[in-house]
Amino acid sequence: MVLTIESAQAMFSGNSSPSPIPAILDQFNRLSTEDQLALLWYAYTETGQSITPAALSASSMFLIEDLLDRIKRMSGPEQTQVMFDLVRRADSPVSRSYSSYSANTKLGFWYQLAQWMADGLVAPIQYGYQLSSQGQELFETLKQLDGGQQIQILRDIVVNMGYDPAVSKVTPEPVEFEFIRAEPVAAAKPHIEGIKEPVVLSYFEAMNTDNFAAAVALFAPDGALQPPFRAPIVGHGAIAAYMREEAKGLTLMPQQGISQLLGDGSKQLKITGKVQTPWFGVNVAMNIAWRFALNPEGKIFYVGIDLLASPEELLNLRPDKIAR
């Protein structure tokens, strides 16, 4: 059997519900832009009671403090007239900055808005703005999902607002937040039941540490880790910047896997857990599987990150049917 990223991505692939979250996100952008921004201030509203500022360092809050204090000092109508060129993705002054940020950013971002929001100090939502019928059905939607799901809702529609640097011909260097641990992860390897890959349980306790170099050490050449979502990043280059830009605080928490050997000596791997995020803390956790490919050399060739779409699914470990 060749491994390929293609051959990878299939492993364990009929095991798991199909998640509800990008049809809610094809949703949500045919949304008119002012159903798009009542969802969000709602969602804020919501899931943002759980958020813990204190994950953020005070250097963090100073790289976005300057443009943040120029919205607070706009009228209303221009501070509207800000998020709704965020919200289209205009070609604005404020949008070109917003683009440069990192995933974790623009939560940050959004949260501050929220909060000044609630505070009076930036243009709310119009008072007793209507949502259409689909934007309400789509609300009603969102507050049946559990708060991990809530979470990766929230964040894909942050990340994607702002100008598209893409159509610029500079694409600025993102800017991060640095995150402090509330609680440091212990340095130990984690134990996983049914687990024993010392590479796996490598990659889980350098993510922990935000060790990224040693993450991605583990990783072959041609590796490839495909986040939720979105396409395989493949090299060690690619991988060590996304871990950089949105895995910096995050705990990981695997729980329980499974392990099977392939004919040519590869292997692959399942394995089910928690993942808590540096905003949302002990608060909230997301339910996720990991699918891990290692080559017969022993490193890892492929790592699909699955958001689950139930806590049942937590516990779907059915061996995979192996090619031969």
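Can you return the structure of this protein in the form predicted in complex with beta,beta-carotene-4,4'-dione (45D) rather than the form predicted on its own?
No partner chains or extra molecules come along with it, only the chain itself.
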């Protein structure tokens, strides 16, 4: 059997429940702009997940300070217009700048606006807005999800806002976010029930110390990393760039796993556990599976990261049927 990204993507896929998130995002995109903004606001304020402000050092926001200040000086209706334009992906100067930001900068942008709304410096989302019945229904669905799924949805929506002129692809600005972990993790290899594979243990150790050079060195040159709901990212350079932008300050807590040796000496492993994002620190733990394919040389050929549909899935570690 030859390892390909397609064969690796299919590992263990037959024995887990699909995530509800893609369908929810679809439903969200069909709502009116008013509904979307109001629903986001309810989801952000009423689902009880709280951002830990200490996670974010003020210095990381300096490149968008000018833009934020401009918005703060606008009249209330202008501020509301800016938010509408971002949500409906209109072509406006603010929407264009926004689409060039990294994911963490976009989240930081809204985090700052939310604080200014609380302080009365920026116009809040209309209180008492009556959601449509579809909006109301979706809000009820959101409330049933676990905290990890709720923040994943918020993040996905925030990252996709703004106007992106596909023609001339903007280069992401070089903002380097610095995050402080809520709880410094022991800089050691974790104990994972059922897993002794050194490469995998080293992967978790490297990620938990933001040592992305060490993490990337564990991958085969043509190795791939596939984040939740995204296409695979292939090759050392691309994986390193992705990690610097999206994986800083994460706390990975793998708990248990299974490992299967394949005919040609390659291996496939499924490991489940929890992940915390520095944005929410210990307040929210996401239920995650890592599906690793190791090549016969023991390098990571593929790792897929999945957001689990429910906590029960953490214990779903049935061996895969192996094609020969």
